[in-house]
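Next up: just one chain, as structure tokens, the form predicted alone.
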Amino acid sequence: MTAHEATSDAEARVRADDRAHVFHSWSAQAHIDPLPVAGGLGAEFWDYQGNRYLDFSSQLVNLNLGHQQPDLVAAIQEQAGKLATIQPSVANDVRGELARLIVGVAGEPFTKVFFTNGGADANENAVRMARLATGKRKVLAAYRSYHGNTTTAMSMTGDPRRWANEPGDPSVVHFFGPYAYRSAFHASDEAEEGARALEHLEQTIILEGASTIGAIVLETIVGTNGVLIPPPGYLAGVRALCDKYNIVFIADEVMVGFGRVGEWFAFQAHEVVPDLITFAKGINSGYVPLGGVVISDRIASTFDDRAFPGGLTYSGHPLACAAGVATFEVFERDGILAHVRDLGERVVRPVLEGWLETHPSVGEIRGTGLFWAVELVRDRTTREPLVPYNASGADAAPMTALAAAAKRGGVWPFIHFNRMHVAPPLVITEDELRGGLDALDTALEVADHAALANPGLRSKS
């Protein structure tokens, strides 16, 4: 058998497999075909047919150190072979040691970590942990929003995901928060925009009744759902408010945190301290699943005399731990938020803004850091999208044609409505992201076209 056999077999097998026993997630299970994926280094993964794709999706914006990051893997073989696993209910050296570096970069006054497995059970927790903090049951959280696939977690979603899911937590409510872009308030710019929300969110609170809410949750930075920015003083004016009514103001760092936009918090950019912080993926690059919720002392001080009604049997796993520790180390020894800051600012921002001027579907470009996102529309002017909202089948064929297009260019991009990601590993070279913006580029012309087509648009070009 030739290697390119023993390959093809190789591809037929996973491919199999994984059609006949594999059940996906947000999937009709007739309808897809996975890619099968034989492996990675840094920025790149590739398939069995030697196919490499420059990961622009750091898969699910997770992969911040890239794929097969030597220092991980190592800090994970070598924590297997002194102590694969323990109980979370004993003392151990990783576990109390990765706690230890989030707390100090949190900064006070945080003081304690909860770990959990994951993003969705972070955000349950920390719920669970303002509505015992403050005896209030119900939660207040945004339109355009992800926050898990538990059950609180996807009641407390702001997207179509939450919807085949209901009723789930009825004490959650929704409310706008700030897309000047597409305004709910008529804003006519960031400034009218933040303060309107904060108005809206303010009589929201009033009207569900401010001795009813236990918490307001936000993701600092919205991820999937657009990569929305909350404008200068927005979360200042949050804070105030969960001070005013006594509401626990909880931020979603999952997708954020451990580096994303520049910080290791993103919420420290905007100069305001929230009671509880989850996280989750950035903190090992999702080797071995680990999040958690960063607690503030004031909320962890109301469980000094009695008992937290929950618990993981991997909470703080030693090889997840160990991973999270390697992390830090790789962080501070090769400058990663420095080049994350340096690159979103000196390369990404710059060939973003290009395209607002040479891709007339392009409408917006918002981001930082190694997080931004291309929102684009048929018509600039009456800012259409270039597909409907939840478009799926043939109404979302110009974003699939898009996704197509980037891959042939060798790239493997992030698509969420009529939106194009721009996420890569944090580890990108300054020359693999500027092929990866070339590519994107070149993959415009798709969208383009589909935009052009609209009579609207021909008639102003």
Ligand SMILES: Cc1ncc(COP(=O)(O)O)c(C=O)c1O
The other form holds:
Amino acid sequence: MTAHEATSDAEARVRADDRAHVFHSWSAQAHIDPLPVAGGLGAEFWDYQGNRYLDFSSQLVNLNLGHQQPDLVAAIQEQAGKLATIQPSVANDVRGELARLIVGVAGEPFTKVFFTNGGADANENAVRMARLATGKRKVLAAYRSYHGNTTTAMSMTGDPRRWANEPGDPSVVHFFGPYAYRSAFHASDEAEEGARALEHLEQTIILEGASTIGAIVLETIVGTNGVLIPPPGYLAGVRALCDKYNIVFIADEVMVGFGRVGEWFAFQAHEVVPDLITFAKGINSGYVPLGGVVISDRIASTFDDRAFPGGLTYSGHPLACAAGVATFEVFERDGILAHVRDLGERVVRPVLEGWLETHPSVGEIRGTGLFWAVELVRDRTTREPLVPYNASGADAAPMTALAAAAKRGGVWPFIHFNRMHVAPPLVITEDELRGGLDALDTALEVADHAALANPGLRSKS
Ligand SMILES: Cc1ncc(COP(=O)(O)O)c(C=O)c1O
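Could I have the structure of this protein in the form predicted in complex with the named molecule, to go alongside the form predicted alone above?
Everything in the complex follows now, all chains and molecules, and the chain you saw is the first one.
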């Protein structure tokens, strides 16, 4: 058998096992054709045919330190040789060290960490803490959000993934967060959007009954649903409302925490401090599943003398925590946060701003650090999205074609509804980043064609 035949054989086996036996997330099983992936390194991964993809979605925006980061791999190997697992009820060195490191970068008033297996259960447990700390059950969460795939997290989710899972937790109520480009408040600028969104949130609190609301849950920067950066003052306003009405402020930092926007936590750029922070993904780049809740002293202390009614077999798993501790070392040694801020402002922002000039389908670009959205429209005047909200099948064809064009150009894109996000691993080099952006620039011609085919397209500005 030649090397080529052996590779084809391996690929065929991977594909056959997958199609026969792996039940995939969020999918009609007969309508998917998952790419057999042979390996990855840094910001790239490749298939069995030798096609290489620069990963502009960091897998599910979790692969912050890239594939096969040697320090993380070594930390897991070393920990596996020392103590591969241990139950949560004992004290363990890497678990404690990681909790100390997390609390250290979260700053005051955070003192404790409850470890989970991922983001959904982090949100689930944060809500549980808020309910017990306040004695109030209702939770307010935003439309255009994703919080995870367990009952309350799914109920809090403000996107179509919730619909087929309803009814879920009946005590979740949704409100509109700020989104100036498609304002729910007829606002004409960011400041007005932020102010009106706060007014709406306070009205929601009053009408739902402040005495019934235990928590407000917000993605600090909305991730999958649009890279929506809150206007200056919005999060501080949420904080003030939480203080006024005795509501726990939960910041979901599952996607944006640990460097995605050049901060340890995204809220740190907004001069605001939540009561609970949920995290996962970037804490160890997903090398071993890990998430958690960072708990302020005020809430942690409410469980000093009564039991917290929650736990997980793998809470604070040593392999996951060892990779987390190594993540902190790499961030410090390699100046990851500064690298992210630099690439975001010096490279990504000007390139994307250029697209506003050259691509008629680009309606808006927004982002920070290595977390950007390119919002594609049929018509810049009406802002009609290039594909409808929640489009699938033929309705989504222009975005599917854009994704295919990006892949032909060697970039694995992040596509959601009418948006393409740019969220590469934080270790990406400037050359790789510029090369990937060039490939997306070319791919966007596909979106321009779809937009120009629309008779309603009136203007390039
Ligand atoms: C903001 C946010 N919260 C929660 C989750 C759920 O995390 P997990 O899939 O680890 O449960 C995600 C996942 O994408 C997320 O982006």
